[in-house]
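Taking the form predicted on its own, here's one chain by itself in structure tokens.
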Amino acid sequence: MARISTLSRSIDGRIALVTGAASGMGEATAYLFADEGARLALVDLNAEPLQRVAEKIRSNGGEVETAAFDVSDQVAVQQAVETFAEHFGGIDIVVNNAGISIPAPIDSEDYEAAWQRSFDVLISAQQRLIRAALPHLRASDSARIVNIASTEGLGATKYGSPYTAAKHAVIGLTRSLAVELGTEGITVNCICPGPIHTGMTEAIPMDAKQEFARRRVALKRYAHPEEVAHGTLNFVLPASSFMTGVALPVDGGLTIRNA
């Protein structure tokens, strides 16, 4: 049957640039553009995992090149992308998730060092690789950048301020960027992940999971990193070329559930 719609969604062919991609929700979302046709940029500061990822996607036809370093090194993020950029001749899409969770109370000894730390991986690189990546995406017909929040951008919880403040920035640098690059076409989107199965999370007792996502959350369960995966997924696409600045939950229902 002829398509009667006119808007595309299809990543074929484009460039896309993943940090964080050597597991979890960055795992995912390097296998799900795979499975679209976008040509990989992957990035994660394990290069073992990383390979592995990058063999899985060559084994099944992808394209992918790896690059393994701290995404807080501003440096490396720079020439990381000029190399991308030079290899596949351009990059049309971010991704932002690379990320990390201290737990810090505020009287804490090594609040500062974790403080720190959180600001330099959850928020300065993110705006690092988009200053870095600009210049590609402005020559791009359908600049995507999505960048990975969380739901305690949305709130709260205790003894995790330097996670929780830097991921409100996230979602502040979202649309900030969405209203200053709007006008260039390029969109700027996050996701706000909530109890989601990753290394973040594994170290939780199951019993503590079940127990929280049948009090907190609508759908009762944690959520695995291709959920998410599809959300930024969608964000990417050149028919969502009228969405930007928007904040996403997918989280299962927990930031609707009042009791």
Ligand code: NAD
Second form
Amino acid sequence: MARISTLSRSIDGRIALVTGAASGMGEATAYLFADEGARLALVDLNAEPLQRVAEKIRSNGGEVETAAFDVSDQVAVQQAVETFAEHFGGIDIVVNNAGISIPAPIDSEDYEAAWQRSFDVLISAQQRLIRAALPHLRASDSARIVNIASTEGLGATKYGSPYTAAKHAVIGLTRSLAVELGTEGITVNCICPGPIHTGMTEAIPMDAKQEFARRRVALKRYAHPEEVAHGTLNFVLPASSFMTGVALPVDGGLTIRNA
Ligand code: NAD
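To test you: the structure above is the form predicted on its own. What is the structure of the form predicted in complex with this ligand?
Next comes the full complex, this chain leading.
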């Protein structure tokens, strides 16, 4: 049947760079994008699990390159972007997903270190990767940037102020760059995941997760990482050409619930 509509919902052949791809939502995003035909440039600090993700994609017929480094290392970011862009012949999509969560009460001894590391990894790394990839995004006919924020970018939980402050900053970065890069047709959006079963939440006992979800989440559960990856996929579609500067909660109704 001939199509009546005009915009494409396919990322087949698009070149997508995803950070934090060895676990959780980054891994799920890599698998989903691979299933949709994207060519993948995957980054993570942890080389071994990253290789396992890449092997799984290759054995399924997907195309993937990897680089293991710390996303807060500006030189490494620049080098990896150039290597990926040369290999694939460009970059169309950047997903800034890598993240850590360091609990830090305001009067804790190591608060300063937690603050610095949180800001390095959660926010400085995002602007650095965007700046490194920008020449390639500018050359793309539908460039897309997705930053992973959090519901901690919209509200707050005690004892995690470095994380919460950095995630609020992710939303600010996203909105400002959406305005700045909008003139060039590059969209910049962010996802605010709620509670998700990933490496980051692994240490929380299951009964505590269930209790939290029962009290706070409209859908009464934690999500699986792939459910968030579909939110990200929606932002990077060529058809999503008029969506920019959005902070999208993918949180099972956590942020809209009053009682
Ligand atoms: P995860 O721990 O399963 O995965 C994070 C990945 O990022 C890991 O593979 C880790 O090695 C990598 N990483 C961490 N620091 C890095 C660095 N400096 N350089 C390169 N790679 C690094 O956790 P996740 O939950 O999938 O986290 C993905 C994103 O989602 C993060 O930005 C996190 O803040 C955010 N988030 C998570 C939740 C949740 O409930 N899990 C909720 C809201 C937001």
